[in-house]
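Take a look at this one chain, the form predicted alone, written out in structure tokens.
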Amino acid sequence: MPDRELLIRMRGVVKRFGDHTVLDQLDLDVPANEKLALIGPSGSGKSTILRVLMTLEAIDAGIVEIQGERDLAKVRSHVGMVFQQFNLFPHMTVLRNVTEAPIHVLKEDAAQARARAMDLLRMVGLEDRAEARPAQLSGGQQQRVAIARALAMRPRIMLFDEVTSALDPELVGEVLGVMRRLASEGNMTMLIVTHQMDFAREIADRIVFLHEGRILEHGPPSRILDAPEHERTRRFVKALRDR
């Protein structure tokens, strides 16, 4: 593990939905600023890890710490998440979608929040759509607004849950472009659930392969994608390449 602050620590984490165990004695460490890609078949626990960190799901056993804090509600403001679905407020403009939480949760001055929101919209290439409503935007544009909205809360950790899966193929690139820029700036911890293997290879420091709620193997992208140790990982990677 790099000699960096350990930002996320999960030990023996169990999460069940009814009789189904989604996370099974999971151990995971994520140092500050790491770009971590989570891959694996459907139902392997990838999205559940993000939802636990976001305090959207409670665990049944184990320990979860963020910045050494076990009461995740206390550090919740340090974590931002972008979902498969955009979840924008349809009755609000793009600008208000981005400023709403900083003003009402962080208690930022409205003018300050607006200025930062415009900077973020400029970063994601949507400064000229600030007064549009979500219904007037393409799916890719809405997802870029969702990224700007999450960044407006100034998180240390960003969670991306299959953020391109609901997009038409021609719109995927514009969202991945924004994520590439975030990754290249280097000062943010990112956990990315994705089936985009070329993208994971490009930006991830490490890839974790999950199977049946456990980490089967992890390592640098070149090893996991080109020379995985486990047959299950090999089959998964090959299936994605053959699609």
Second form
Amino acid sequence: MPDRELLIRMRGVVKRFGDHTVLDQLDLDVPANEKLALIGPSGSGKSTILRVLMTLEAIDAGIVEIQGERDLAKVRSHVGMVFQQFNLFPHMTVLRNVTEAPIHVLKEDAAQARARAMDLLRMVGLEDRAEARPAQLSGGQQQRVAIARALAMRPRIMLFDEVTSALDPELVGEVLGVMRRLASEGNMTMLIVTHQMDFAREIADRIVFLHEGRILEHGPPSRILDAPEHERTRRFVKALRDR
Amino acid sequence: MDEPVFDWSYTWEIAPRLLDGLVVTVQATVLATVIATLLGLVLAIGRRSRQRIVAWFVAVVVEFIRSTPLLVQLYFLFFVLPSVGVVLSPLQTGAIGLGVHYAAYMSEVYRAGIESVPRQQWEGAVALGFSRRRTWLSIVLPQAIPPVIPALGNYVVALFKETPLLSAITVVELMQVAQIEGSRSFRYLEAFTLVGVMFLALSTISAAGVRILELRLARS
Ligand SMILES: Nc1ncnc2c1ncn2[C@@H]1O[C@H](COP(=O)(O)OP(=O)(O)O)[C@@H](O)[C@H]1O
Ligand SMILES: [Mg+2]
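Compare with the form predicted alone: the form predicted in complex with the partner chain:
Once more the chain from above appears, this time first in line as the rest of the complex follows.
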């Protein structure tokens, strides 16, 4: 395989909250188009990694580069993020949630942005809810809108932070379906924080197991899930499976 | 020799002059309201500045304005502005004083509205690449302002009721006209009754306006 472009490079990244070290000399490389699943116990720093990449947290030491750029604010529009709690804008229609950033950040023509937003809503199966308010939708529908909204910015990197954790079990499938489809389209780099091991196995090229702000081990899903090197990984995977 | 306690014909005689005073009162109220609502918003946003020094400075100014009497501020503007070369009419000076004073109070109302917008909304905006300015315009203010409009409206009514203070800096508003009429005829009952009725009428109308706004907002 030819060397793929390194999209994300993290070296010796340290993040502290007070005297609590949340990311502890973390190194992580993500090549273009990789589908990477981040797993690990609660509090191990999974969300913090995504939040650092999204410029929602500043780091205390180390290097983070996206597309070779260290000033992450400059490349922010190439990165999209989907949150556990959706974070849709409640005062806007679904359609405007999706068009607002393309129009005001990318300066797209309004009619063009609307047409593309409708395409994206169609892709996530919600073209008939374009004029609804987020509060009128189910959690699963809201999360699909949030994915469409992030995609409207044409990001190269998509960050998913436990996007199905706040959903009723029967609504999880529709969101995973959209992510599956996005993954299959190929030219998208995806970092997915999830507790859904079957889903991780299915779409991830690589799984990273985090423990106390460090990467304990990483590798293809079959190895991390079926034959982990570390006892902690094994226990974590087993606990999720038995749940 | 039997003078009526309440002289209706005298009342009719002075009513037009009092209405002129009321016009001045309304002008001062409208101008001060515009200043208070706009400046109040600017102050509230200033307090959220990422420049610590700006946020701190705004907080100090707001605190200072809120803890000194309006009358002192009015005198200050009335005597200091001309001495630094700013020549305004008493009405303009009074409206500015009143507007700035209430801007400080309204900024606290806006602040409550702004703080009620969840942090996740700001984060959603960052994730979409919005600038700070765009985040305020598209995301934060549209959610922060509607819930506080009733509280702002109540301050407008309060501001209106404080306009008689402007007579202290020679604005011939409603209260001042009543005083002039009273000292001319030595009859105060009619003039001040009219003042009371006029304030009551306008307060009632604007309070009803605030209430209607409130209901509208609750429905949307
Ligand atoms: N804003 C914050 N202030 C203080 N501590 C925080 C903050 N955000 C996260 N933490 C702490 O950092 C640790 C890692 O958090 P996080 O990255 O969210 O973990 P995960 O997503 O793996 O559950 C946790 O112990 C959490 O309590
Ligand atoms: Mg988390």
